[in-house]
Every structure is written in C-alpha cells, then in structure tokens.
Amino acid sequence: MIIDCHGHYTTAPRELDAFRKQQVDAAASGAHGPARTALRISDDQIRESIETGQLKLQRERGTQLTIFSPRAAGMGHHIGNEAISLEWSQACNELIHRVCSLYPQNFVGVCQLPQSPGVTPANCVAELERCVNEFGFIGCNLNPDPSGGHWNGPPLSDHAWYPLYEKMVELDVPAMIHVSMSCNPHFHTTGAHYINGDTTAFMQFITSDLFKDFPTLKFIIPHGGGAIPYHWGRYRGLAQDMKRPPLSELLKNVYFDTCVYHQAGIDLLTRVIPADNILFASEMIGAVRGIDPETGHHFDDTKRYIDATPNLSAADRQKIFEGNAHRVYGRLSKKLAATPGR
C-alpha cells in the first residue's frame, strides 16, 4: 500500500468558502457569524468533489490512501476570535469526517485544531479527544503561528503547549506542523510562510528539551523539512556549539515528509535523512498544481521522485510509502484493519 500523509481538502464544494466569507463578514463588523448547522452539503457534492479532485489522482498516480485533512491555508487561525476558531474547526473536521466515512478505503482523518492567537492550546484538547475518539482520526495538524505571519505567541516548547501534547500522547497522535494563511505581506504564504515553518519549528525542537518530558511525542515536518535537509550541516553545527544533543536524537520524534516538487530535490532529501524518518506525501491539488514544462509530469506527482531516486533500497522505498506511516500513525494500523473491504 502506499500511503500519502499529506492530503487537504482543497476542492470541498463552494458552500463551504460561503459558509467561510459569512463567518469572516460577521467577525469583521463584530456581529455573532453562523453556526455550522448552518452549513448545507449534500453528499452527492461531497462525491463529485472528490471523484473528480482527489480520488482520480490516487487512481492515476498508483497511491492508495491518504491521510486527510481541511485545508491548511483555510485553517485562518488568525480571523475573528476562540469562538469563531471553534466553529470553523468544527465545521471543517466534521466535513472530512464525512469524506472518510464516504471513503473509508481511500481517506483517514486528520483535524484541524481550533486554535486563537493569545488563547491556551489547552483550548484545543477537547476538539483533538472528539476527532480521535468519535471520528476515528489519526493526528492533527498543529500550527506553530496562529498568528498568521508575526509570531508572536509562544514557541513550540513552551509548557503553555503541554497540556495538548500530554492529550497527543495519551491518545496516541502525532501531528503534522502547518502554518495556515500567512496576513503578513512579507511572507507569501505557500513560498515562504509554510517554509519558514516547517524550519522555525525544527530549531525550536534543536533548543529545547521537549523530548525529554514527552519522549514519545512525534512530529512530521511537511515540504521536505522546510529548509532542514538542505542546510543539515548548519543545523548538526549549531547544535554542537550550543551543546545541545545531536541532531540524530531528534530523529527519534520527528519525521519528514515527501512534498518535494523537483528530483534533485528528493534525491538530495533521501541522502541526508534517513529512511526510517521519512513519509510519502504529495499534497496534492495543493500549493503547486501546475505541469513541469521540464519533465511533462506535474511537480506534485511525488510518487515518481521516489521510485526513481537512486538512493534507496527496496526495503528503503517500503518505509517510505507505508512502513513509516504505521509507525508514526499509532492508531493507523487498527483503523485500517476495522475498515470493511481491508
């Protein structure tokens, strides 16, 4: 099987962006936005977003599951306040739950949590505890700047963050660092904001000693790691001058994933880190949807990178596709076994 970790709802039918501009309209003018009840769509357009979007690609690109979840520019933590957060979260989660019950064989969820700038993570456990415990989801996708560019709340190992990583490892979640809609001018928000992301969390985690009080706590890095992979030597330098652990104790908690648009660019991925610390992933009908003019494939058909890189065994590729995901995934396996038809 080959499993994507890396999936997002990006063609969800137009009620939802309604249901969206709605809520943004109200909290603008400071009145009381819709509730999700509210929110109308029909499974049948659930069916043909999917059919055509989503699941064609899976069919033609030779993957068989993905690990979905909303759409992470959508996730606009940054709009409005905790109580429009709660709602759209809601909104969202309760839309892929939806799409994995359509689909059991080909999706498994992943939430977006409800979190607000200046508001406790520990605001989001309940929401975390209803996607895995009612939804059967398998992780979450956490945001390091709820801010939406300006970074102004705590880092990642900050113990305002400890009670949702204590409900992560009680239940057995990792989750997948992702920025959602940068507001900041400087920093677009696919090109630069989700990268620096992915990289200013690493180096939070170089710093701190987060895996000390939660030494089974995973992380996945999305984009290839941000800028990690890349400049691996200044990161092993700084870590040493600093005195902190090696970078491999890291690797015990924090995994990679495959969403590299180019073959050097996976090629240089899969010498520096190790197999065992990478996922298959594509994002696919994400960031960039275009066609490569260089190769005549489009940049985000990952699968093809993989099996053409030089740099790994059949074994290596084993990991990477499935072997990886049932390792960091905890809950992964007995949900795939409890699936009819599996």
Second form
Protein chains: 2
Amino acid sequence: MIIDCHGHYTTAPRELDAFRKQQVDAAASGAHGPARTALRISDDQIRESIETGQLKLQRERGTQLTIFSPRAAGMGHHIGNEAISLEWSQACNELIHRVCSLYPQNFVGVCQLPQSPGVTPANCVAELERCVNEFGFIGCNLNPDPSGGHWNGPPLSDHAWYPLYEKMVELDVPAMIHVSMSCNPHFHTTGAHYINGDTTAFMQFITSDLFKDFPTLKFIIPHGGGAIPYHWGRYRGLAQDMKRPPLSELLKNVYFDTCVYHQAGIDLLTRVIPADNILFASEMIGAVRGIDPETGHHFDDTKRYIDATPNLSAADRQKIFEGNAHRVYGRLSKKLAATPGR
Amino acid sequence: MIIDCHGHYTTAPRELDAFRKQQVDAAASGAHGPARTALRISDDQIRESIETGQLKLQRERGTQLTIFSPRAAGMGHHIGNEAISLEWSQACNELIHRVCSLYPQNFVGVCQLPQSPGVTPANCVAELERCVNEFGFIGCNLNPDPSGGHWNGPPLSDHAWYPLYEKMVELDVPAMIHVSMSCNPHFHTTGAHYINGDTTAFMQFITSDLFKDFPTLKFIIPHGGGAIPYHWGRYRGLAQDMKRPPLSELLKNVYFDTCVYHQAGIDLLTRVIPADNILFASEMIGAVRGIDPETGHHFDDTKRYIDATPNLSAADRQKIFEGNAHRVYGRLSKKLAATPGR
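Let's compare: the form predicted alone is above, so bring in the form predicted together with a further copy of the same chain.
Up next: the whole complex, starting with the chain shown before.
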C-alpha cells in the first residue's frame, strides 16, 4: 500500500468558500459570523469533488491512501478572532470527517487546529481531542506562525505550546508543521512562506531542548523539509559549533515528507536523510498543479521520483511509501485494521 | 585564479565591536553616539586579523581573491536610526577599504549599505557611490529586510528600491541579497533568517516585473540560493501556473553562490542551476567554522565540493571559479588590471 501523508481538501465544494467569505466579511465588520450549521454541502457534492479530483489522481498514480486535512492556505488563523477560527476549523474538520467516512479505504483524517494569534495553543486541545476521539483522525496540522507571516507569536520551543504537545503525546498523534496563507507581502504563500516555515521550525528544534521534555513527540516537516536537506551540512555544522546534539538525535522525532517536485530534489533528499525519516507525500492537489514540460508528467507526481531515484533499496521504498507512516502516525495501524473491507 | 565572491570581515579587531557597543548603548539611551573618527585600529592590527584568518585560509585552500564586505550579521540595520546606520556603515566600509588597500592582490571590496527601517533606500545611494568611486568597491550587500526579521518594509519589487537599483545599474555593480542579524526569536540568524531571506527574495523576483524595468540589474543570492535549487521543480511549476516567464529568464539577472556546506548540496546545485549562474563562494570565515567529522575538512571549504562534483566540466569550473565573477561584477576586470603586481 502506498500512503500519501500530505493531502489537503483543496477541491471542496464552493459552498465552503462562500461560508468562509461570509465569516471573513462578518469579522471585518465586527458582526456575528455564520454558524457552521449554516453550511450545506451534500454527500453527492463531496463525492463529485473527490472522485474527479484526489481519488482520480490516486488511481492514476497508483497510490492508495491519503492522510487528508483541510486546505492549509485556507486555515487563515490570522483572520478574525479565536471564535471565528474555532468555528471555521470545526467546519473544515467536519468536512474532512465526511470525506473519510465516505471513502474509508482512501482517506484518513488529520485536523486543522483552531489557532489564533495571541491565544494560547492550549485552547486547541479540545478540538484535537474531538477530531481524534470522535472522528478517528490520526494527526493535526500545527501552524508555527498563526499571524500569517508576521512571526510574532511564541517559537515552537516555547512552553506556551506544551499543553498541546502533552495532548499530542497522550493521544499518540503527530503534527505536520504547516503554515497557512501569508498576509505579509514579502512572502508568497506557497513559494516562500511554506518553505521558510519548514526551515524555521527545524532550526528551532536544533536550538531547543523540546524533545528532552517530549521524547515521544513527533513532527513531520513538509515540502521535503524546506531548505534543510539541501543545507544538511550547514545544519550539521551549526549544531556542532553550538555544541548541540548531532542532527541524528533530532531524527528520533522529526520526519520529512517528499513534496519536492523534481528528480534532483528527491535524489538529494533520499541521499541525505535516512529512509527511516522520509514519508511519501505529494500535496496533491496542491501548490503546483501543472505538467512539467521537461518530463511530461505532473510536477507533484512525486511517486515517479521515488521510483526513479537510484538512492533507495526496495526496503527503503517500502518504508517511505508505507512503513514509516505506521510508525509516525501511531493510530494508523489500528485505524486501518478497523476499516471495513480492508 | 579562484575568486571567492562571498567573504565578510568577521575577524575585525575587537575595537570595532567596542565602537559598535558604544553606538548601540548610545542609541538605547537616546544619547549621541560616537563618531567613527573615534575608532582607532592600526594597520598592524588589520594585518594580524587578516593574515591569521582569511588570508591564511585562502592560501591553505588554494583560492586567490575574496570579494570582501563587512560582517553581514553585524550590519544590524534595525538598531538605532538612519544616522547610526550611516555612521556604522561608513566605519565598516572604510575598514574594508583598508583591508583591500593593504592586500590588493587578495581582497576587493563590497560595501554595506546604510539602510534603516522605514527610510527610503534612495538614501543609500551616496554611500554606494562613495565606496565605488572613491574606494574602488565593485558591489554592495543589499538587506531585503532591514527590520531584522519582522519583514515589514517594502518587498524588493517595490518602487521604493528603484533609486538604488538605478544607481547600481549606472555604476555597473551587482548586489548580494543578504539579510543581517535576526532580532525575531523565531529566526535563528544564520540557520533560518539567512536562508529564508534568500528564498524570499527569489520568489519576489518570480512574481514581479523588476527585470523588465532593469534589464541589466544583477543580484547574487547567497547560501546556494537558500531553498531555491532544492525546490527548482516547485519554482518552475509555480512560475508556470502563474503564467510568469520561465525561470531561465530570471537567470539573466540572478546568480547563486556556492555556500552550501556538503557534497550532496553542491551536487544538486550544479545539476540544477546552469554553470553560467553559479559563483564560487565559501563565506569564509563565517557561519559554520567547524570541521566536518564525516570528511575531516572544514564544512565551509566549498572548493573541495566543486572539485569533486561529477556534474561539472573543466570549462564549467573555470566559469564558477573565475569567469562568472568577471561577468557579474562589471568593474572587476578593470579593477584587477589596475592592481599593481597583478
């Protein structure tokens, strides 16, 4: 089985956008936003959006299961206030739950957290619990910068995050570190903010003792780890100069996905990072949707690069495509075993 | 001849730091800071700092010329106000001029710009002119975020930068895009802020028409281009999705240095980026000072990686080590021809 650990519901029916627009407009005018009960999307609409989108591409590309979460750019934690973020997150998570319930063979859920700038991450615990315990989700997306590009909240090593980490450990769910839309004109959302977020998070891990306090906490850094593997020597050297533990220590807690959209990038990733720390992912349908004129295939058809790279053994590929996902997402195996027809 | 296009005076005599401390303390208390005429450093002190530092390593590593500028992290444009930034920049640039005058065979100058948050970059023009016309400098370091990690000024495509770009074009000098120290706790200076700055700048170029307005403007993106080459497929795909010109168009104006501190990284850089767009650099003595236990050599001894990569022909290496520097730094050839003893 090939598991894609990084897919967002980017094809949700337009009613979701309309609901969000109402919410954002209400937030701007100080009015009371709509409750998510006002959002009406039918199962047929969901089926159409998935069957013509992610499911179709799964079949074409030969992958079987996507670990699926709300659209990352759409999280927009910086918009409105905590109540708006919560209502929006719950709406998005419930929609993911419906997708996963309609297609239990193909999608397993990961939740958006109702983060809000200046609000303690402790307030995300309840929604995380709901999604894991009631919906059977197996992880969360954690935004290291809910300000949307101003980076004015606490770094990931700050104790403000600890209640959330404690709950993650208790529930045995990892977080993918994933920023959302940038509202800073310096940072293009998918071209700069996403990649910078990845790089920034890993460097925060290098300089902190977070994993001493949470030895079983697990993070996935998406987009191939941002700039980290390309500059692996720099990071090994910085850690050494600062008398921090070698990066191999961090690899007990930190994993990289394969959302790197060309062969040379995947070749570097698989050369530098141990196969035990790489999780297959494509972020399909996501940031880059076109066909690479140099290959004739979609840029984000990352399975092709994994298949083609000379750096991996068959055993390595099995880990990247499937095995590691079971190790990192501690609830995945039971979840799949309990899925009818699997 | 092997030209290292990225070296900072990180070994300056301690009097420079003491002067800066006086300046920063004065800025904090609102007092009048010291004038740079108060800074006393002898030629012998400079000689010692260089001969036991950069010059020693040049000789050991077999490089001949360093394009040399003030310490990047030390620029600290966010500290104090414009007057303080100007006095400090002038002091640093004058010190670089003294190094280059003492060792004209080994160092050519690049200046720090007296940027200050909220102040128009046009105000940097005079110091750029002074450094180029009076000191014979051949380029400048341009900080895309003089706030030191808050990213609240204009992006590089903003017309606020245009007077500076006009002067660069007129003088035929390129800029290295280089942030300074981070005062944002999210961003480790050399591990996150530097690399993010590089990635951010390139993405700003992708999304703007800057080089339509300045077809001969030239930028060097240091640290191997941040995350860009590793995600070259992503950037090609994003440009294509946005109906922007192909990245090959940008490569008429944008160059990457080789400050990537391991073999796999240099192999990727030289596989993905045309040899015409790569400039040899080590940032020696800089961000990473230790010896790589995996190789027994300094992490930043980047010449070894260039020598060892299978991706380059002898002609490619000549371009990277020397030829491209002459193309990008338009004043370099004349400068060297006029150097006594060369």
